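Only one chain comes next, encoded as structure tokens, the form predicted on its own.
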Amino acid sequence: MNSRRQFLNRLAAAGGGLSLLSFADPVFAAEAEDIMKKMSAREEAGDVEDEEFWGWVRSSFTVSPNIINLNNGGVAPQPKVVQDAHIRFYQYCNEAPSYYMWQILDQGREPLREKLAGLCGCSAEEVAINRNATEGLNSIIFGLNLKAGDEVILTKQDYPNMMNAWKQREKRDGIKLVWLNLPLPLENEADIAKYYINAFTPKTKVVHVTHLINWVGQITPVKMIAQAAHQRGIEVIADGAHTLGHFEFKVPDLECDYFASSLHKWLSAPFGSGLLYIKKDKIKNIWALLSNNEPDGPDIRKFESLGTRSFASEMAIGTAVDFHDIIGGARKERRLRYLKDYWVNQVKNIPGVSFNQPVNPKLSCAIANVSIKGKKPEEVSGELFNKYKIHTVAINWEDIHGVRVTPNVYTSTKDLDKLAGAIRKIAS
């Protein structure tokens, strides 16, 4: 009983710092604090190559020793401490589900909201907790007040689920979709913004911008597009499925009106966890996607009327934020870009090998997309796995044909040496 009472008290108090990490595994939390102190004294130039530290990070995961997973852009594994937190919450729920889920774990949502708001750099009253970016963006797309003839700008390189959501609104409500076809990769922010800005008309009501285009890892200048859009009274949606926890930014700095992200990607939170951001003064303008007693009200919580959900999965998000904070967002970004460059530089001069991601470091981070002349993407990805047990994903989308390679913080340089060696053999 004392143990259970301590559990409940600590859960109710869990908020800032490494509180949920300590809650999940006190020994690991103490070790993590020592690591953080050591790394805070390191120079930025040296931390990306500190293999002792990154080896510790790798040891915190339970990834397969037999498969090299380089498709972390689709969904990322969770550190063991996040898995343990999820399991522990789940076990408590099963002792008395309606009590522990709705009267105990549900009390942790507001501290978690505060923690996620800190990650985003916004007010907690602008953050809703949901299951993924698709759900968050659908809430916005179907909640906007649009009428027949209103124009929405989007691109053929956006995520298919979002394209289909807009097509549904077009079919149902008669709005007009204006499609851009971006010639990726693009190396200049102003050039990217011009594609959107040149498409603006007096009838444009919304511009949908994918913050990072998943096919090739192209980062788009959301702020630049948003500033031009707002001058014309156009609202801005940012699809941040691949960006939160990937590289450093604060959501309000994008100057978008709406933003959604999947936390099971770069934050390594439990599968099926996400976040929706809406500027405070815009919340009342978006109808709740699911039933709510005040669907047109000003409270961000109206987007959380999901009924019974996985409370255990939701509460473990906080542990993932703590783990992210141990590494540090800026350090994580530097390491991810370092890993991408590490393997790309080994193979970029091989005859027949070409790349589809931007070279400009401001416009790409961890994701690269490689093509080998004379071979289809699925042939390359198939050979990488069948012969070398390297898991990647073949991309054939619009004018983009290549293999997407996405390392993560647990990826070692030895893994990437094997990738480079495999590409040399395939290309020859």
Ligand SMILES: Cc1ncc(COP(=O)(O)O)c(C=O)c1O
The other form holds:
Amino acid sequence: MNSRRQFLNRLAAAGGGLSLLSFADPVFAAEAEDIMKKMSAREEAGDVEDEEFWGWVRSSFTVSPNIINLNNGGVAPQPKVVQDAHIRFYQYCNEAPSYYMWQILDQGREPLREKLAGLCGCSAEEVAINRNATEGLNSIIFGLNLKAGDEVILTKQDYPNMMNAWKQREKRDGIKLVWLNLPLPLENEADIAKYYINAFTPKTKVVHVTHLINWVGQITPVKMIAQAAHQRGIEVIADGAHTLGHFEFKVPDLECDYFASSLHKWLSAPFGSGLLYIKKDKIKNIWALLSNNEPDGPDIRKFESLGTRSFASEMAIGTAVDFHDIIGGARKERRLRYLKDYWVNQVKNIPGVSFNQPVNPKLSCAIANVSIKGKKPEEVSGELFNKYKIHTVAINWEDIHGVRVTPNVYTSTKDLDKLAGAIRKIAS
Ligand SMILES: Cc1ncc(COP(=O)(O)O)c(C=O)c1O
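Now show the form predicted in complex with the ligand, given that the preceding structure was the form predicted on its own.
Up next: the whole complex, starting with the chain shown before.
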């Protein structure tokens, strides 16, 4: 109790910007405070290789010590503090659910909205808390007022759930879908934007842009596309499932009208957590998918009428934001880029090995996609797992055939040395 009080006193005296008090584990909070002090005194450029710091980050997770997980693009694990918060909130709820969930935990909803708005760089009145990008994007796709003949631009490289949602609207409402086929990877922002812009017609009402294309890790120039779209009165939806917490940007800087992300990916929040951003003046134009008393009203909260769900997992999102802030978004991005380059550089000159992600650092971050000549992606991913216990994912989508490899902040360079060694053997 004494050391806890001392720790709280130190924190109060420090008065720092980050709310370490939200970490219930005083040992973790004290360690975090020390490591943050050390990091802030160090050279920025060297922080990507600071294995003391990244070792501490790794020890904050509970990942398998025996299987190397390199499919963090699918879904990320949560640091232990996030798991603990989730479990703790869940246990409170079970003491008297309607009291603890609806009267106690729910008091955290508006502060959480503020925190997420801080991460997005927008107003809290533009952020709805939901379960994932699928829910957010479906809210927009089905909530927009569109009539038969209106055109929507999307690509064959978008995410299947979203393509299916648009196909449902096509079938049901007679809108026209205009499909682009992007030859990935693309290395130039203006070239990517041109594919979309060339498809605009007077009937185009919406353009659906995947901010980071999951199959190969291609980042797209949403802002460039949005600026051209807005000149023609076309609305822009950005699928940011993979981008919030992955690399640094502010949502309003994308200049899109709608943006949705999954927080269980790069923010390492509880499974089944997401957010939806809508530009303030657009909220009233979108019908709520799960209706409330004002389905065409201007309040972003109309997208949260889901009914009874786990408030425990929602509220633990706040702990994930705090953990992300300890690492720092910019430092996290630097480390992710470092890890991707670390293994790619080891294998890129091996005969038969090629890559499907962009080389341009502006257009890719942590995700890479590797092919080995003469082998199907599933053969490579199968061998990686069966022989080396390295978990990746085989991608066969349109013209893309490769194995997607996605490290995260807890991934060690040792793990990536094993990956590089395994690829060398498979390629030979
Ligand atoms: C580009 C893209 N959009 C949307 C999604 C859907 O995410 P979720 O299943 O979390 O809703 C994914 C999932 O991987 C994705 O890669």
